[in-house]
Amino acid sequence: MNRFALTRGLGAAAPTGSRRGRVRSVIGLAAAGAVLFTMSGCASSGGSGGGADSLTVGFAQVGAESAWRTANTKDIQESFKTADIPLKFSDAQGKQENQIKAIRSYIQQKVDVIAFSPVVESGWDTVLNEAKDADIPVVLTDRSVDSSDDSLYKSFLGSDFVAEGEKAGEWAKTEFADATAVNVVELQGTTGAAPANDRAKGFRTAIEGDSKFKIIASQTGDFTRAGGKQVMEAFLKSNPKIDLLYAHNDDMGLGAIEAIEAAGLKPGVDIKIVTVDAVHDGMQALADGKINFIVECSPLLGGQLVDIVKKVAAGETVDKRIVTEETTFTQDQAKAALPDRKY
């Protein structure tokens, strides 16, 4: 029944010529207005409503700390809009407590599915149990949680962060194959975040056993360009000889490039740089020779997330772990890929 039919039905109970008919007509219209207010209260900022049998999804994003995250948000919102599925969206601004509040709000609003990208790995059991008790399935995107109870979520869609770190480390071993000593500084992501933990682990696994590699400094730049610049400035002041910078994302690497150039050094030559993500600005820096190698981590998860949400809401079984397909880029490959890069 459309809204106009609903209004007509409630307002046509008696002829409007009499006082009683006019009163009943007013009451009917008021009732219709109340129904429409309730319906509009379920609408979202991300969709037009009515899609996928009125399925409503709540998504709690980490924030907007990097170009990668901005592209991830845009792709998710556009994918749900295209699918005509209402999406309630919240930005946690990098704070776990904000995400927990958003998830609890979605539970109260009785959405059909909750999806989120956790700010950090730990501390989710309580709120996820609340979602489970409310019979609302949860899907993790981009980042996972370290809970021992994997029944708290239906699926985790995202990259293999350990493998990304390993790819960066394997490139470093090849690049410095003839070196006798390699001093490495590391710009880590947000402390406690899954990509920071796993990319650090993967890199160390790759260089383990090769004694020429020495990580002489490691500090978080919080996945931001400003953080990368600030920490790299400190690295340069306290470490006279740096051969390689490993940054957990492009944005920190780009910030570090500013610090390196300000110190009178040439990024990509005096200090080799390997980063993760492959966002447009990072790829441009790679094409320009300021970054030497990038491991891709695609933010374009929206289409896959829509498919998973539909299946979960329908009670279908989905894979517990869904890994996105990604590649790596050298300078020449970056030059070839840049014209068609979507993010």
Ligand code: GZL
Given for the second form:
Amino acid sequence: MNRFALTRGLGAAAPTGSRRGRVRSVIGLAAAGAVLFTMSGCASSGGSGGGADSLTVGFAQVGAESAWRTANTKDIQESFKTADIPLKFSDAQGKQENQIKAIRSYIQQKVDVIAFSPVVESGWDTVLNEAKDADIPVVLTDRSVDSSDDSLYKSFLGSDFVAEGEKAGEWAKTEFADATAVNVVELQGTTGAAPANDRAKGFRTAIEGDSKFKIIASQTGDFTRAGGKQVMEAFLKSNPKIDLLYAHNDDMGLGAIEAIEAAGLKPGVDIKIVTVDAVHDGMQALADGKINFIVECSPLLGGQLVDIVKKVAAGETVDKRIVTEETTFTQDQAKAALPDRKY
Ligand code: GZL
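Output the form predicted together with the ligand next; the form predicted alone has already been displayed.
First the chain shown before, then all remaining chains and molecules of the complex.
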């Protein structure tokens, strides 16, 4: 049984045969009576019994691979707690099959909305069609899917990863304006993940007209510090001259810094470093001169996700694509920003 409290407000017309249609037609009656009441047997689970808009939401998270993910999880859980909306949460430990299992579990539990951050772009149509058949709306957050059927989700809230890659490339062109040859090594994010695919694409687009840049090595570090360190060690062994490291996230950049220092080189000086995210430890390394530039990718998506979920559950229309706002940081900007950073 779906848990919900009837509240004021009318959702858009929907086929009354559908679950949401039944909810909205009853909401219409409640609104007409201008009364709030909770249907018997629908007391919300979890939370403090749920407020007037109590819904049950299932969230399938990627895992806990990086400081960014930890901050993202914390913000989402806190936002739903503040909104008094019970949140069922699962950690897929980086495995798509675990996310699919979690989504199927939420379908069986008849949650009102499913939200998730797809660990990779492909392979979601089957399970998303199962959610659609169960009349449970899906919201994508952080990462997207490459499905050709965009009716499978109501909205995608997250960064523009291509733009992030382009910002990194544009900075590199400025930083190396006087150079004649720049050997670049790239630590890519999780293979198949939207941020990995798009940050690679954006960086290449930005530098493609400038022949001095050569990407001499590119390999996934899976968005982890350990992965970044291990791959950078290999890069250093097989490439005598590296001028620039482009890491798809701070954590891999921080792991690479360990490898660079262990090789007797100075990160940020002997090898310039540009990363993406702007989590605390990345910003500290930037302020300390070990990273040269960071492109921000905000993990604080919880508040917007709550708003989207409420609207979707009420049958209201939401924007198909909501791009999160973010900026970039130089070393001086990092020093100024650090005291106020939330993560
Ligand atoms: C980006 C997010 C990426 C971060 C990494 O939105 O999916 O995954 O850049 C994280 O730090 O692991």
